[in-house]
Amino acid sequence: MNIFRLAGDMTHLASVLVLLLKIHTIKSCAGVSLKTQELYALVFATRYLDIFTDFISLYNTVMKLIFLGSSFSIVWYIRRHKIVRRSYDKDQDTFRHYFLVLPCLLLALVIHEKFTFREVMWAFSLYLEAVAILPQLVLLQRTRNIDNLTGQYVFLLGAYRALYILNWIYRYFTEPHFVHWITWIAGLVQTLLYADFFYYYFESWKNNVKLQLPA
């Protein structure tokens, strides 16, 4: 553990909870794309296979806990709640989100570091981490008018995973034989899809206006 992987963890756990604030609170998941909340929650799925079989620290159980129960408990909203759901704009939401998981699949079985159950599936969920917002990118440009906890939510993702590059950068020059190309790259097509939304955050930010993602 380091700054940065404590840094990054903690910004992870403050985008799910703000979006949790927001729809517990205000009963509206209006700008939340559901097709990416259900890619995160596959992704969750897969990566911690080894919750139940493999014990690291509390601190590692608890964190996966958290993700793994926030990630289905925004879907459950969205799907299920009897006023949230009414808020979800299912015709702005069509990005085709089925097409990003059996490509990331196909990549997983061939480009890996272990050929093995979990270890496939470990990299199957890097790969659709990398590309699970996309959906929640493309509503953002259709809707234009975004709130400022969905904008905050989404600044709050981009953010974790820029801060997990810094801790990757910190323990590849602390740790001996620290190399893990693919969560590396995997991490960087995350980042760089960000980019234009942190430029136009940092925007609204400076000028203190509404944020808006060109059309």
Given for the second form:
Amino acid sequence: MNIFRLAGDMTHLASVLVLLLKIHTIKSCAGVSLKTQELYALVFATRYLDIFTDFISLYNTVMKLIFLGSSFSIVWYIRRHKIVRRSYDKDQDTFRHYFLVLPCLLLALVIHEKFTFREVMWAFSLYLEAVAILPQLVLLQRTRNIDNLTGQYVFLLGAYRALYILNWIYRYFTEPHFVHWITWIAGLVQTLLYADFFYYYFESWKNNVKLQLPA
Amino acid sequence: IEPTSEKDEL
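Switching conditions: you have the form predicted alone, so give me the form predicted together with the partner chain.
Every component of the complex follows; first up is the chain already shown.
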């Protein structure tokens, strides 16, 4: 474990907890894309298949349980909670996320580390995580209102992935055989997707104006 | 250094 990875995990934890707390306290999910949350729940479900078979560390297991629990809770709140679900604008959150799932699944069937169910699911979860934010970014551009919690959520998610890239660089130089091309490329693509959001986020923060994404 | 098992990242 290195400082970049710990910071990345804490930032990732903060992003899901910020969102869960927002939805739980103000009983509203305005501005939140259910599609992105469903994709993230799928990412964790396919990524953490080994949670009960491979014990790596207490930290690893606890964090996996938190990520699984929080992502499925957020989906439950938006779909089932009698008050929260009313604030979900489904006619704006129309990104056809199946168009993301299928290509990621096909890609995972072609490019993976080993052709086993676990490895294909693991590669699928990495490809899906790279694009899972798209419905949320599209929704932000459509509704143009970025309330600061949703903006923070996207910002923290981007920061977590950027910190992970530093972690991979650090591990590459400190651990002789640490090479995971699939993880690195998927992580880089994901971070680049956030790059333009970061630009507008910092611009609005610097000029102290409300964050406006170009249509 | 901890043994870098295959998938030790989240």
